[in-house]
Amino acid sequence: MAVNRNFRVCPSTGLSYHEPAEKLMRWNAVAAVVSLLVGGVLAVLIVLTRWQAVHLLPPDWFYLLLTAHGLDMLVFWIIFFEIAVLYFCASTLLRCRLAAPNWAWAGFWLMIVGALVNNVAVFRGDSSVMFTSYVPMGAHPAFYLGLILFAVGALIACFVFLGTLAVAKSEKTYHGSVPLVTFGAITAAIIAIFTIASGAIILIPTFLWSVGLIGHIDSLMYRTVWWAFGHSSQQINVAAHVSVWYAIAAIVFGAKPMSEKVSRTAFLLYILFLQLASAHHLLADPGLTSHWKIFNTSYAMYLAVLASMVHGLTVPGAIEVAQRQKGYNKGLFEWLRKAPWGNPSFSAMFISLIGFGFLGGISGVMMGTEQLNLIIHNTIYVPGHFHATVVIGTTLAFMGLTYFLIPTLFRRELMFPGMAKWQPYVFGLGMAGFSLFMMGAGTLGVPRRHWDITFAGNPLAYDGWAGGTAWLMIAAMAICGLLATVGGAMYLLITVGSVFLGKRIATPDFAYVKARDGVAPTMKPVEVAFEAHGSNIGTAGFVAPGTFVLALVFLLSFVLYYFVNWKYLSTVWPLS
């Protein structure tokens, strides 16, 4: 039965926000954005310290650093604003209360408090294990406890989330199935619980043994299990950066997925199969044997990218169909040279879409075939990859998500559009090239880990790199890496400014409604495009051409890059 609740609806969109989903919305934004503001700044002095020619700090204090960023950023910025959007996508989307309230404001706090007391972990100076954190090395009890705490603090949050889903159900307040940004959600939901699950299974025991409680870890078992945490961590990303790119379609264009059967198919795969891509990251560890190996790499991972593709193509496919409906119809393009690409929110989506397919995408196969990982296995082309599939991909996205929250969900104008305007291509080029230059340094055979890629100072120290491509790529990277910070720091001017000192929108206020009655009479054209369109299954075929040609695009792309990265395994074969 509906009960009364506050509800507030916005009168420019036609979405209903719950009093309290709404509060905890805007302090996880928040609490992400500051976590991106402290990562950021840590980001500058590692780019300097990896130019080799500037070098700016010691190896201890690099390596602090760089555990913080990882953290930071891979964690605590990211699993933040996915809280946000989880809320968004089950309490505003489907117009419905949040479930358990007060549970949601513990799963908040613990979040918060675990962020800091593993920040304070690191930077008191003993817990310099980097994000992966292997044993045998080991951190303060704090660091390990702060993370349990983080983690438990979001798996909260995803009950809560799907309570909502509940609540929604047995209230009524939606008819049909749920639209599919909330499908992708449900997805980012579901991945989060097996990542969180992982986390514990082995955080719980490293940090009993930090204490003294437990006499040994095994490092490989340690890794095998970590990468299941670590790396599906990073698939909640996925699902829902994907999600997002449905929604900034939907709010922009209005656009219906082309076929919501497959894109839902897509979801589920990513459910079944996205977290075993964690296998690249084992794949040259000796005590895993190779009928794992081939499986994951193989037909698990093939799965996984099969996911990803479709998504690649119905989302540009679903705006071409809108535009080319609006009348931008003249050949192959006109309908992407017509879209707004002043709209920070569409160009955002899109950079981070083209670099999420063409830079993450394709390297990610790359390195997690079996054979073809092993020439750039623990070199500097891994974070080039994952800085394209995480930064560009989803935190790009999440920028773009933000400039439709700023005014609908804070109710304050956007502050500095004309620099909003320039934000996603500053960022998203400089990270394009940031990535890029990064995995060029590490296919020439660059480390990942050491803070000095000659090994200065060491018995084996190696000067083969100055003056060669390797010390210029890396040259290249750390000027894109500075020119992606300027766009990460016009995102916090313009976010915080605008949130803190933006001019407030005036809107109805909160009033005593019923579930089922907190929408608006009328939807307005936003909430309407995120409704599920049962009817459009499979309608949608090659109404798309353009996309079509791009996907085309895509694929030569791939196939070309993956049988040069053959030829630089060919090159080694001598060795054995």
The other form holds:
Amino acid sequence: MAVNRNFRVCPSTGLSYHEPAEKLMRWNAVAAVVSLLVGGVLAVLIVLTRWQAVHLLPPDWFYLLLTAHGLDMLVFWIIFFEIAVLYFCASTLLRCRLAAPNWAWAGFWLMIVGALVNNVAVFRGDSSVMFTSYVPMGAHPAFYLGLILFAVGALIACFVFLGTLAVAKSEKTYHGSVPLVTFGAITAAIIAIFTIASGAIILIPTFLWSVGLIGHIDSLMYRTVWWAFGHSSQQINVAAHVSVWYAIAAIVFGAKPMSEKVSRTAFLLYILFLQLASAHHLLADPGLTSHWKIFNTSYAMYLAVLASMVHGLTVPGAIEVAQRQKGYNKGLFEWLRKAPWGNPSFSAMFISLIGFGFLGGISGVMMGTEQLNLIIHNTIYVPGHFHATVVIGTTLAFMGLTYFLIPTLFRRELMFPGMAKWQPYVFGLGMAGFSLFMMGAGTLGVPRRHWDITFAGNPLAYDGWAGGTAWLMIAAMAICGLLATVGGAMYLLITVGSVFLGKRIATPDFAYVKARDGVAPTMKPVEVAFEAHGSNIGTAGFVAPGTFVLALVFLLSFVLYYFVNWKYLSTVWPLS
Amino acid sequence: MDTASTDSTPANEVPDEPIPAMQQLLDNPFLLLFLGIAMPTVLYIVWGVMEIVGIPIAK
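Coords for the form predicted together with the partner chain, given the form predicted alone:
Full complex below, order starting with the chain above.
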């Protein structure tokens, strides 16, 4: 069979796009944005229901929409976009043809069918089992079947990605090691394969149970294996969005990682230990020993946490060095003040980095401590934490990357550029408030996933909630949530408008060129930002002193918050 | 884009120094795939399932 070796070169970025890879990236990105649109509309309705003063939906609709929102956002939006990122990092960055495009299309259509089947099952009304679908609470068989089809499709895409790496190596489209951004994508793909395999181990028997072929599934066994899928799927996001941070730092600033070795070792720690954090969800479960819980929730003695802190230091550090070498070398923070805050790719990436670290990261480590977890287990604190990691961290990073991809991948000018400047701030600040107030309410004990936190009309009805503070927190959460959905709507308007109605970028010599030797053509050499960090930048012997100060502020916040929670635990759990 | 390491070695130049073991590991995605599957499978799934299976059944 003839191999398609047609490439085009983007005139503004010099990036080479293999024709089938380009189409797959576009289709996956469009499917992702459609999922985000559905999940976003549901988010508005859910927020207006959790806001006790509004309480928009009846309980059955609330649980139905919460299930659909969780799946459309946490699974379909994120993974469709990640597959586009994987193809970009393999085919485009390595200037290589995509391995097995037909298989890639088969995977894509399986994912589409799976997502549709799952959504139909939920909207039928008999599968309101939440994202977690804990047994023995049963859903319609189509619910599980949809997830299995989607997972098989995503698995095929991961192997196409790995196959493309093998093709690039055999056809010598690069020399030495793959770029760091591609290495981050490899990390995401490896975590994805473990995640999907775990999903198959538990969802296939659950599907057979739903159709009556298996009589019983042990609930603790389900929860243990399911979380290897449910939580690890969010660790794919971490690896993917950290790769996007490095990519945007390189795109916007020409920044070179402060140390390739250190950054790659940090990704290796992700590969080895990040998935273990799934045990967070089982800290209150009987039946599993503290040995298992502590070892796993520590991300293997905090080595994967260390990796996140390394990335959180090296990405802004690389930006600082690049900025200082451009002359923004005064004081601690001139490099940051003079950063292009009106460029939505940069502002989205930086807010993502800060929000992920300060809100998502610190709260995640606190939650993973067995004793402290008792304070907030199954409270609304938990969704507060993962909205900080997945929405501010991952979604905002992906939004930032989209603003770069629309001109280069879709060859369209960005519509509403003024709105695009503001979008990351509206979305990021709205979601930061949303997460913070959720975590505040959770600290006061407000339960997650409940239509009515007062349990009105029930024997254990309760509306005390710390003298009304929790009510205030929930209301503030809802207002911030609505602000974030405005930011989400701005993103959708800009991206959908640009892709379908945006002015086509004129490329007079546009053509796909056949590459004879497997290596894509280059219009101009890809620029290497800086070969070495200069010694005449920075202050007090530090090349990136501003980042060092930011890291100290982060560590101080981390330590303070951690010990405040121990103090809080001592007050809610008196020993005398 | 940062493709520094991609272009770090010219095509017609063979490096004379041996590649360090750590770099060989990091350059092998299939070995990394094995490690990334084996570690959580053993430490999280197998260990966890063994603990659940070991719970005495109530009489």
